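Only one chain is included here, represented as structure tokens and corresponding to the form predicted on its own.
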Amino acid sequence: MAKLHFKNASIRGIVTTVGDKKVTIDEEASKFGYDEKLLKRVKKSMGFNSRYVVSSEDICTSDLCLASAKKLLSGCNIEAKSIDALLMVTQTPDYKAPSTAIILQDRLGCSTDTIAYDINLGCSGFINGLMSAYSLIESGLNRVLLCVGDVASKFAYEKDKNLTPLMGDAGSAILIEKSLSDSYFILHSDGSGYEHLIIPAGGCRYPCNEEALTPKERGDGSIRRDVDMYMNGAEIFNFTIKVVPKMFDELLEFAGKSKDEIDYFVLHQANRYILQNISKRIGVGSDRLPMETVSTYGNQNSASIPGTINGFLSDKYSSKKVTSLFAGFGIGLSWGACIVESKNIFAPAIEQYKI
């Protein structure tokens, strides 16, 4: 497994920014086909309940992250110009080329010598990007900005009623600079499972083409396209309970500290019952490890974590300084966690994208 420890770097600031409209499952029940049994039923033990997606098809996760980008930079009172590094962390980017952070680079007002690429993840994107940012500053940068989101509404088909009513819109920021701080990571990945969690068509093993646009009912009861997204929720949840608590005991493990000494669990919000299940094996309650994010926000990929963040906890990273446990699990298949320290960070409650 790859174990990774710096000493130099830690998060200055969180933004997250999600979809201008909120629908609700009691709205969208029809149109999945749920009877009331059914949506009691989903509503318990998924946790469905609301989420926040963009409300126009002009509206791109770079439009999340800029918002998002932009209120950060203000409340750190940084210039853009003194960003060393800009990431992109999503499954949606603007093109298929050329990067999406490279446009934001431009948007943003950043430097052109500022280093600036994007990063194909989602579940664990979070955790990766992050590691990313720290080994950049690890290597002498001085401020690198990460932005991660997806407009997951894009990729669930309206009639998909197995993933669309998890899937929500959102776009972090998260400002890295150097500062002393020890921080630890772990990542992991297995494509043997890569059919698991999927959109088939639309690269360049499968091609867009008319097949590929055309809605078919599926064997799980779903309808949708093979341009959009397919989950096996039973193989997910299985690797999920199979992997992420052993990678806690494993991290922290490496970093030579115990379950007490962490504030925060913070995890990638796949959806509740996965949650539940994870809380209870690691024996950590709800009070240190949220689960609310998916019944308000819906599935935000890899803005989940930041999403998490500045939905629930604003007010403790905000004030005090926080040792936090965050993981990411899922597409790929990849997992990865880290334990961070942040003191008194610019974490302000989540916002709504404004047109």
Contents of the next structure:
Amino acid sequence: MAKLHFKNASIRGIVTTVGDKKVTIDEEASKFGYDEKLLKRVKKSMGFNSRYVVSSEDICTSDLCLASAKKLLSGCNIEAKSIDALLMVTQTPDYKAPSTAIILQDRLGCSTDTIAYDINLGCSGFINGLMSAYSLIESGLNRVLLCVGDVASKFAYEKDKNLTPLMGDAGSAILIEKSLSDSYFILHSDGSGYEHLIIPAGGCRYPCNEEALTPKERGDGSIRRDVDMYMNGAEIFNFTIKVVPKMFDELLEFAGKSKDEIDYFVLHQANRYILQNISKRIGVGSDRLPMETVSTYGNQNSASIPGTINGFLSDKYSSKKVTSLFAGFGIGLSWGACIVESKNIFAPAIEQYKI
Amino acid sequence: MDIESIVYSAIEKINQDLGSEVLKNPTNETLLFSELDSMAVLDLILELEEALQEIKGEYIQIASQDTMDPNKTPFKSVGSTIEYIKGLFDG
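Given the form predicted on its own, state the structure of the form predicted in complex with its partner chain.
Every component of the complex follows; first up is the chain already shown.
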């Protein structure tokens, strides 16, 4: 099992930028074919309310992350040239190649001595990205910039009534530095479930062609193309119920901590149901396990954990020492969690992207 | 309130929003899962978990990895749902 204990790295700052356009489920109901009754149900049960997306095709993941990174470096009084590595976690890169991280290295003004590469992950991406950043620090680097995010509105078909109303666009930047601090990570992967959350077309196995670009009505009643993200909600629900609470137990035992020693459980904001279920199962209330991100900003994929901190816990993380349990789970299938310490980090409130 | 009443009450509550004709006057033989969309299954679970927690004073996990599997779900009928929840307490 992939269990890691780091002693020399910690988070110094987190900034999240969301899409410039706020849309509400009331405005979008007719597009998804919701009647009044269904609209009432999705608001009450799924927590659909509003989400933030980019207003233009021209705004990409790197734009959101660049805005976050600039604010982060300025807030921490750090020169871009002092960054040793820049990691980018995304499923919506600016280009198929090269890595968006390398484009960001130049746009941000980092040195050409900077290590820069992408990691293709979604919901568990923040945990995997953070683990990679901590590993690099542990190996001798001083300062790593981790960027995570997606413009999910570009991979969810606009008329997909199951997935699209859930998705928000966001890009976060996280600064990790050398500092004495204990942190514990557990990571898992299970490729046997790869078809449950997938963009089937656009890769080498099923190249983008006319067939892939044709919108089709599917068995679940939604309309989408093969180049769009598909989610088998039932399978993902089953997977989450099976693995997430168990992972918490494993991690707490590995770290030698009790759940009472954790100030905040910041989880991937999949949807209200899953978070409520986990909250009840582990016996931690919404005061320590925030779950309003989806209703306010949408599911931000790999940016949903930092997005929740900037969205709802900004004053807490900015003003005191915090022991956090972060957990991400989803596409892959992939899941991971970590316990990290932070103290008075730079964590301003979420900002909308400015064109 | 016994478990049978809790299940019938939860079905009545979720059907206020769902509006299924079949679930207006259910019996133990009434097929349940096939009448529900995935959102309604989750609504039912939340209703049951909340009602049981209120009565028993502790959280009981109703959802399992079989919840959404049409072949394995314990919520196939009203009767199987009642038996499943009784089994959680017996176990």
